[in-house]
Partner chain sequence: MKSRTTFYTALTYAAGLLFLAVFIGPILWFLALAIRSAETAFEMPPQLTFEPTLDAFRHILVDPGTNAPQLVNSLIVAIGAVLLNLPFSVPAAYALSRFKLRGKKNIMLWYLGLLMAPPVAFLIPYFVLITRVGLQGSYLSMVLVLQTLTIPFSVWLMKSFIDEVPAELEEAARVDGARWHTIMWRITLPIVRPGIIVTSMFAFVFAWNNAAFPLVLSSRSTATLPIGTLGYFATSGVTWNYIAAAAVLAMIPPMIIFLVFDRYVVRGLTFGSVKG
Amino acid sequence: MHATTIRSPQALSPVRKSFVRRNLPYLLIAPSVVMLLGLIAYPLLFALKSSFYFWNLQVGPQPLAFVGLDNYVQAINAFDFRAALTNTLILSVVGTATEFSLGLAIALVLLKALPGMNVVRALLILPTTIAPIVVGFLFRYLYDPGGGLVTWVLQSLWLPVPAEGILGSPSTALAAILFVDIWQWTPFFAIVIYASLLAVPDEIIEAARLDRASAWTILMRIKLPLIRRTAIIIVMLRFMQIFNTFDTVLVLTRGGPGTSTRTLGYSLYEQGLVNFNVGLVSAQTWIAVLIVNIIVALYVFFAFRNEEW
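Structure please, single chain, the form predicted in complex with the partner chain?
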């Protein structure tokens, strides 16, 4: 991967033009950066400022007092915070890893390019296009202990379904939420990996075949390294998205039973939009943003170490 650079133009230009030309890339980037900064800076700064105040809309309409780091201390000590953090990390790590592995496997099957498989591939992307809140409703129906399709399939396969229902038992609820995400996003991984593998030039594969490399070796030594960049990016994207999971939890379990499916996103929703503790939720927001930033920064550092831009 090397960037293609446009050499400076040969023609002489007036001074004004050369300013545009010299700064062209920055001028092209600027509108989007300004727009995003404008949109994201306000809520971030709003949250930053609020996080140092005691401001609970249930107690008073205005911030009542500057409280320093009290909100942060309260946020960390909140009874549910650690459970939410653990669940969120489990969801993000296990979810992303599973979606990638399954997606890769599906992509390899699709690459067999048998007649008719194109239809399968075209249809496969559909779960990814559905709104998370709708997916939440869909699975609430599927998981229904009385007449849900998933419940019925599991029972038909003689698999144990908890008496409380799949979403009602602490032993299965988080896995059920995880499954929803996997169901929705594995196709995305499959299609992206498929598209990337499709772009691997045939000559490279042919050459390896002539060297009598096994299919496994070709996959591990040639194909995967070639799509490494894609993998790094989509894994990162998904990780961040799952980290903010909220809609599906709201519709499916509201964090229950107990704290078993409570996520950071849901905690933020509850503190902010149910309890209206603006100060506390602002502190929690910043803690969440910092945590995911650290994780992603570490990930980027190691994953992109050898990548050129």
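Okay, that was the form predicted in complex with the partner chain. Show me the form predicted alone next.
Since only the chain itself is given, any partners or molecules it might have are not part of what comes next.
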């Protein structure tokens, strides 16, 4: 009889350890990847497929006909969708630029050794902790033409207030929504920029002061270049957030008066959850996705093209 050789478990342990060592990172991120695919990839693919069909839940529960690119053509030719795109771009660009500029100014003030700065820093973050829909209700009362605080302040300063109210006039409604966003999210920029400025080495600042560099020169030539990467990232993230503005528009104006405050987020809500036009809202969704991704891709390309990592 031939003796049977039994390999001990210890003989396989180096192989097993090597396998685990090589694949452990992938195993750890696998649950997150699966979740992302479920929450992002599947809805986008479902919307892509639905965008080529005539599908309105008020007519039937299933797609009725393949229409090709008709939904995309209808979306692009619709005046309200083009107005929503224009308003969204105005809010995103102007809002992001204003919030960054004000946030930078506030961060520079926070760097000063003034009394009460600790309390100010603690209070500064409060607006960002409030849900946007709650902020919308708050400013709905502040903008009230019959006695809202903002209306009263403007009238006290002899500034013109529309007879139909700030939110009721096409000339002021969009600016009112922009002001709400600036009020809530400027502290976010201030806190992040302040934390970045604290990381700037004091030795560099002191050397520049010894060379008699002005405060403006130190800011533009030293501080901003050193926090450039952080600034680029938070501007990009905030731009994408404003691009999805919906809550405050729903509470304050519902896209009106007319289409003066309609945004892409509100347009998708109206077509999908009010009119139940699945095919058209799917096409609008993909148009919005393509637009924001093209803008962000160009922004990242030009912002980081001279960066060395």
